[in-house]
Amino acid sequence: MEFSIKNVFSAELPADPNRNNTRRQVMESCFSYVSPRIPGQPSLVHASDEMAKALGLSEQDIASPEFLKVFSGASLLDGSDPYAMCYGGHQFGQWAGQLGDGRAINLGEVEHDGKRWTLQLKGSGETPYSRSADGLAVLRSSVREHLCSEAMYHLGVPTTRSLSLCLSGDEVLRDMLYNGNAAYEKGAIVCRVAPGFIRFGSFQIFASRGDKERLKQLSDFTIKHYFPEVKSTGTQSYLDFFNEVLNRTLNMVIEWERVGFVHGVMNTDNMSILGLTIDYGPYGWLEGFDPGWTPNTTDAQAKRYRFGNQAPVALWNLYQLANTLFILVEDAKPFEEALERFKKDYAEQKFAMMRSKLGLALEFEDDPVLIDRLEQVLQLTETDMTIFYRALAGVEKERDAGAALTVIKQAFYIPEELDGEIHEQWTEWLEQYITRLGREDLSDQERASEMNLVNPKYVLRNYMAQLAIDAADSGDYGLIDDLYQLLKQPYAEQIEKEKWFAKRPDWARHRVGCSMLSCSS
């Protein structure tokens, strides 16, 4: 197993001087060395075969006693000083100050077919950032970090990557609820992989401390290696990256609404640089379509963090970047301007991808209230978003809402519901988008074709993952490569694979696990 070790995270950035692996503030610095933890009894769970493939690595590499020790942190690559990154950050809109990567640890960057990628541990053991934390994490937050990333991948949502799950073999103390319940649980480390990790909070830092000559070094580094697209000089170069995180972070927070995926902590420190998903714990997709839903317990009262304020805190995070930049730049007004623009953009990206989900290749002047009104119908009763969009593909512009309604009516929790006045409001929408259908050019089978290339059969639903992570935990990883493969193509019918083109079952509605998380989960 052989890298191309290419750093320049680390080769160009100023190093924290202390090499202690001691908590503490670090100051003028971008990152601290550090290395991973040995695990008592390594042992590998399950690898991506995609994105080995894409560093380089063959089945062979994978299955090789060398890629377990790397992967679980037991031994370094050659030529690797692993390091943890100093960052800051606003944790539910509150400055938390310094935070950094308390149990992430990167073991360097590597290039293959001229791309570069940095290979970071999750949960290899503590770091100056660690705080009062062990910076070690566990076997089911780990399952569910590993099979989401790889998942939105293949839905094409912007995002890190994962390349392994390995159990540590050593047990993890934690309190799953927060509640005073704290039991051992199986140790796991996931190799996530990204062309980078910088976050929004990786700039805060040095802006909080009024530290400009870092900043400076940051950015600069960070437009000349992630931001090929950016000519300018001087000043303006600081305002054209801006620009280019406001139009990544809005396509990143439009395609998770496409999928009906829910964030759960989007606080600055979660926000990548690239406009990347990032940070996957107590995440979700819909079940039932509800704006108000938050999957994070710590966020049930406030529900920051809830599926309809996405781009309204996304917004607002870039705000704080703005601010960060606004150090050396020294103008508000292009600031301004750009955080404008946002909201024109996300109302016209959103309509844009509201109407390829509903098939409408044509514009109308009327198709707005078709949308808007929509959103309320699907509130009426609760009704499962994923398979709603895909069963719409098949009403048929010649039928009538009755039938349309039959062919939707597998998308809704509980059918009985669906009379009186929410019977007369479905039909009622669905007649007008039956009429709005016949002004469109394609045949029924042409827009069904384009429907089920952005409305996906198949999401990794909490439930599932909660089955792949009890399954695991009693030693069988069977169940963590089915829905590895299942989600590999989420638009394709896989009829074999039906039974997970299902609404989220009674038994999944209230148990932990399988609907709300905590932060540590």
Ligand code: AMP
Second form
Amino acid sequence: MEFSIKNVFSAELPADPNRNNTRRQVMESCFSYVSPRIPGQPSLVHASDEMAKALGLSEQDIASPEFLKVFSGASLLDGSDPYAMCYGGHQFGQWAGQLGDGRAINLGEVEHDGKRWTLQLKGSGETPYSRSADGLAVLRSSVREHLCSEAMYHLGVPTTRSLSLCLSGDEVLRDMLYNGNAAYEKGAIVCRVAPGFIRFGSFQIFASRGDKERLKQLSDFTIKHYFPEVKSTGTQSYLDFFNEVLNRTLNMVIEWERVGFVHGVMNTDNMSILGLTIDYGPYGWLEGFDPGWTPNTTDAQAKRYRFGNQAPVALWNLYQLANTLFILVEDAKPFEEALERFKKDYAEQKFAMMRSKLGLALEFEDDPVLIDRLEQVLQLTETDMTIFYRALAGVEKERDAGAALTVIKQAFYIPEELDGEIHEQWTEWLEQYITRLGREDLSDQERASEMNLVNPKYVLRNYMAQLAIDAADSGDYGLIDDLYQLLKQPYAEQIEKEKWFAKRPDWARHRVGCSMLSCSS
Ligand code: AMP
Ligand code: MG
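Switching conditions: you have the form predicted alone, so give me the form predicted in complex with ligand AMP.
Below is the entire complex, every chain and molecule, led by the chain shown above.
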């Protein structure tokens, strides 16, 4: 394995001088040096060949003993001086103080094809930021992170990636439902990959401590390495930086809405400054379209992180970042203007995104009404979001609403409910949609091809990940690779894999891991 490790982050930013791995408040530092824990009996469960290729690694590299050693934390690459990052965050709206990488350890950066990537092991033991937890991760949550990161990438959603999934060979004690039933589970380690892992909370921690010098250092570093579009200097550069973070964050949320993804824990420590989806925990995919749905059991009451609240929460998080960067700018007005812009930009971008999902290339005045109305009819009876939009591409503009209803019928969970008033409302919407299609220049076929590029056929449905976990738990990794391969081409027809283009099976409706997920991981 030919890999040359660079240490850009750790060379340019202030390090914690204490190299002891003791839990503590770490002041005036962006990170602490710490070594990954040696796994008891590591084994490779799965690797992403696409991610490997992007790093310049071959199939032979993946199969080599060295790959397993390095990405399970058993041995270090030459030049690697691993470290855990310091950050804070607002959790569920409350300032939580120092959090940091409690179980993530950066190995360093590598460059390939003109791109620089940071490699990070998740689940490889305690760090100074572990607080009262063990620094480990279990197989179930690691399968979910590995598969979903790669699936999101292939969907075209900004995301951190995953190179590999290893078993540590050690057991990890977890109380999965936080109900006093702790049990041993298999320990696992994912190697996450991203240009960088800096979070909103990485800046917040310094602001909370009044450490302006470190805040400036980290901001300058982030702009220099990750925001080439920021051309200004001095105070203006922090404002341009903030505006760009806002743009990227907004784009990420719009993309989540497009594919039906619910992050589940949008705390400010889980917000990448690069606008990447990060920290795959109790996330979920919409099955029945429901803006009020959250997969996270910890959030079942307040539903702060429900599907339909992701844009407002992103904005709330951006307010917290603005409060932080204000220290460098000392003028609130330009931040207020930027934050004010968010709502307007969101509305515009959501409108464009929804038109693309509906196959509307042209723009007409009453389109917003058609779109709003659709979000209502989709909730009249449980309607599978993915199947609905995919089937909608089959509606023909020369035929009537009855024919269209037959085309989309497969998306309804209880087709019998499509009666009376509900039937009427659907018919009415489809009539409006067909009339609207009549004003488009594209043929049905051309429109369908366009729609099928934005409406995925295959997503990582909650129950699919759970099936892969169940199999993996008993030592069969075949389904992990099947799903990984399927989700490499989420927009393509894959006739032999059609069984995954189906509504959630009944057994999965209330099963833990399929419809309910805790933060335990
Ligand atoms: P999360 O909810 O996964 O975003 O984690 C919130 C904070 O808790 C972060 O600082 C994590 O690094 C830390 N954390 C989560 N799980 C563990 C664990 N098993 N051991 C140590 N720290 C953890
Ligand atoms: Mg986190």
